Amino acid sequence: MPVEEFMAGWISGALGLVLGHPFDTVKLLGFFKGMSFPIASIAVVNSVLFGVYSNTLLALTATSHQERRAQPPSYTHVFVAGCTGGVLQAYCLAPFDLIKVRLQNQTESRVQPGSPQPRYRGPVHCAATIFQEEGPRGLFRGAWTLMLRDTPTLGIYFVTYEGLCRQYTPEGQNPSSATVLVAGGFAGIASWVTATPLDVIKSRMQMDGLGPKAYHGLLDCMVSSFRQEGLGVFFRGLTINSARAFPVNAVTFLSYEYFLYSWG
């Protein structure tokens, strides 16, 4: 199994995270606060996604990454490979994503001197506390929703990228850097348009472990959220997610393609 795709995915994920972290924290100050944990986690997860995607395509089409411009795979194969990467990524991502959501949603202790300390003192303490209070399964709270979100979303993600690259690249040639940037950016936006409704539900279920349970499962969370806040609740955060998605995924794909062809 080629390992270059995993390494390229690892590096491109880290670079994308550096660019997107300020949007993800949505703060006026401290944009790059606490980046060590997100960089480590997203790099691992991204390496799984791109590695599984590329190796699944290799198994389906028997063509390497360098050969795919001359012999492009069908969009069905691209979608299946993307979905496969999405399933495996979801279970790798679940504990990291849960910790990130808990840390980002806790009250900041530095607002005023003497204010209560935050519940979690960092990623390790957060993971240990969840394990202690909610058991091993607590670290995978929201994993099922994450899998439902990422499986079709990442199929659409890669199909959008491949489609735009093919449309604006002469047959048999490699796409230009500008094409890769634009295709990667729009692939990121397309994926978030698909993912946002389940992302809202996922975040609510992950936060549900902090106190008395408000939801009895995925469906109950969806119904309760709709009844209390209307249809618009499922698209909350879409604007900021899309603003973040374009530059992050443009850089992710550009660096991924660059490293693969450099090592090829």
Ligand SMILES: C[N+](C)(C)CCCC[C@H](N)C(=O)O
The other form holds:
Amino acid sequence: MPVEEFMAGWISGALGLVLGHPFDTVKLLGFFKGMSFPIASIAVVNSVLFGVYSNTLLALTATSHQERRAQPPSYTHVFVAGCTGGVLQAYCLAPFDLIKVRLQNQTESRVQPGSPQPRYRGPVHCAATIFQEEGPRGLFRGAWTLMLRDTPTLGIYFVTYEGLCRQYTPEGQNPSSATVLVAGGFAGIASWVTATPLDVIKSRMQMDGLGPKAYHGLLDCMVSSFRQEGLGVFFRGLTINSARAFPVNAVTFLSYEYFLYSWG
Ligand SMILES: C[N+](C)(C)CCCC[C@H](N)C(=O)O
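Having gone through the form predicted on its own, I am curious about the other one (the form predicted together with this ligand); can you provide its structure?
Shown next: the complete complex, the earlier chain at its head.
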């Protein structure tokens, strides 16, 4: 199994995340809360995504990354490979994402004297507490929704990227850096726009392990969120998600292509 894609995915994911940092902190309101942790986890997760994507394409089309410019795979194959990468990355992401969401939603301040002790003192303490209070399966709370969020939307991600690259690149050539940046940026936006409704629901499911249960499952969470807050609830965070998605994914794809090119 070719491993360069895993390595390129690893490094490019980390680079993309550094750029996304300011956007994530705005999204959080509490600056830097829960942010050191995703830097480490995104590298692992992105490596799984790109590695599985590329190796699935290899299995489907018998072409390596280098051969694919001359013999481009069909969009159906790109979509299926993206979805496959999406399923596995969601599974790896689930516990990290849960911890991030729990830390982000903590309102108690750690620094102000006299304020109540925060429930979680940091990512490791958070993981240990969830494990103790909610059991090992508790660490995968919301994983199913995360998988539903990421599977089709990562298919869309790679199809958008490939489609835009092909559109603006003469046949048989490698896309220019500018093309990769723009295609990567729009791939991120397309993926996040379609992922946002389930992203909202996913975070609510992840928070639901604390205190009395508010929802009986994914469908119940969707219906009651809709009833209480209207259709707009499914688009919460859409603007900030898209604004963040462009630079993060432009850099992710550029560095991914760059590393594969220079190694290959
Ligand atoms: C599928 N969904 C849109 C949720 C995630 C796309 C992941 C791409 C990148 N790691 C990023 O954080 O933007």
